[in-house]
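Single chain ahead, written as structure tokens, the form predicted alone.
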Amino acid sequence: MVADIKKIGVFTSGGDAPGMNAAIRAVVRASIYYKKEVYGIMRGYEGMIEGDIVKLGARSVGNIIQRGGTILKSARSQHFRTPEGRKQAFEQLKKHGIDALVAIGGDGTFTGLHLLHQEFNLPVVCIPGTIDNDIAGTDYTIGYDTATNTAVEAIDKIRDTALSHNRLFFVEVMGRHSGYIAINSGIAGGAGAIIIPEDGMSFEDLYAILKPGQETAKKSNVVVVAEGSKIGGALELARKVAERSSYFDIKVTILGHLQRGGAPTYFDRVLASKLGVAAVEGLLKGQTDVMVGIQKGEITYTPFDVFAKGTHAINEDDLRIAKILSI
């Protein structure tokens, strides 16, 4: 270990994701293991500006690994977007003697950390925590596995009622810019069609998929729609299909924030634990302005400049497989 760091601050920012508490726990205990003090910053950048900061110990994070949400809370901060807000945040960090930061969040969180590093030369590492799994530099983000499992469970239950009637269900899942939850929950749930922001499917393409079901007397179907679909959300698509055909009894289910909650899966708990320890070890080895991730089973550190220029693209083979299985 080379960096002269004595006090590490940890916080969560942006949308919550299952597994964030496991990451907090790992950061706290790894810091203490390496004989560093660790402080929890409440409510993200907003709490940083206001000085809502508490010292944490190993027992402070006991019995949280299985809990969803974040014990440090999360909030968005407009004030932090200004130079004055960031200066106020840094002054609060100095007041508490915090000389390095670990943040758990998405691209907006990482952008804020990058600015703190640039403006005040503060060592910073970001842990990717977002259910969308859309961040470049890591194969998986914390919360994605749990959210996808939640969506699959919901689709399974919806399929049960669809089979009991002559029903076509449109199920909308989260994913404003990314179709990861939709494509994988759709494949796992046996969806008849999957609509994601990255794909060029038109409404006519969708209807062409559904129409043969009428001709072969298919009794039920499920269409999974990512909320960022470029051809409309579940409600709009359901309306358009109903205008075109009366064959199916059409229903819509929007899963919404249900996907953010619940106990994290084993995968998210282990991933968060590994990334939390790696974030602290990275800081102590001199890593800064980086995101810690996992690629092909190995811990990686991706610089902000690389992260900011890319996205975690959908696997084209997944799209191909989904289309084959939808017949």
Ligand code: F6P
Given for the second form:
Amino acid sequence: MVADIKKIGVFTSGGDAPGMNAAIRAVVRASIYYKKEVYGIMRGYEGMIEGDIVKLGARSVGNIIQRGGTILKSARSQHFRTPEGRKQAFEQLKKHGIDALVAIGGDGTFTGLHLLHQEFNLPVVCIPGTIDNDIAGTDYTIGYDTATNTAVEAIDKIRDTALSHNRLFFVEVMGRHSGYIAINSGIAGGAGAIIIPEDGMSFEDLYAILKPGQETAKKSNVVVVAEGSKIGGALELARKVAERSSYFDIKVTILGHLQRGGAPTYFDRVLASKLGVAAVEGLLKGQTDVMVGIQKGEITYTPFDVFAKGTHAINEDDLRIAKILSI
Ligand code: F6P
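In place of the form predicted alone, the structure of the form predicted together with this ligand is requested.
Full complex below, order starting with the chain above.
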């Protein structure tokens, strides 16, 4: 144990994700278990700069494991990107006696934490919390499972109405530059085609998949499109198919922020609980400037310089399976 850590600060930053509350709860309770004080920093780096910091106890995080969103709130801070902003943030941490940090968020959050560590030698550990599942060094990020289940539920519902009206639907899902939500919600939702940025599928390839429907009178179909698609989003693809053929009655649904809310699944709650405890234990054992993750079922600590340079690639097999099943 590293004895000189006395007060741990925890915060959430970037896009919220279901399961962040479960992670906050785990960080708070593990800190108290190891006899450390723990402070919640509100609104990510914005609250850090402003000194919006509250002491938390084991009971402050009761009844939140099942709640979506984040009780500590979140923000994307421009001010923190400047050296002055970071200095101000560090002064606030010093004022509260906070001598170590745990951040729950995505790659932008981690870059900020890395800078704080470099500039002020503060022990820091990151927990991956984003629906996008786009971070190297962990097989899963907190919130991805819930968001994908939400997308699957939506696709199932859309399929009902698509079938009833013989319509072709383009359903756009989130994921920023990553196709993880799209590929797996598409497989689970039985999509007729899945468009993700990692795949080289062209518009012509997509049209070639849809076109046989005209011969077989298969009018209803669901195409799942990742928001990061390189051949256009759901609206654009729908417009292009409509221009090419009047056979299909086409509709578009963009799921958007719906995927960020709701109660976390059991998977995300357990993942968040494990990573939260491991983050505190890692800090107390001297881990710093690392992200705690789960790889092949094991807890791992990956240095910032390693995971920041990597990408969380889509499993080639998933792509292959999706293509086999959508014939
Ligand atoms: O990173 C999570 C995410 O929901 C992405 O999937 C999406 O591209 C982005 O955040 C949306 O950001 P905002 O909530 O700021 O609109």
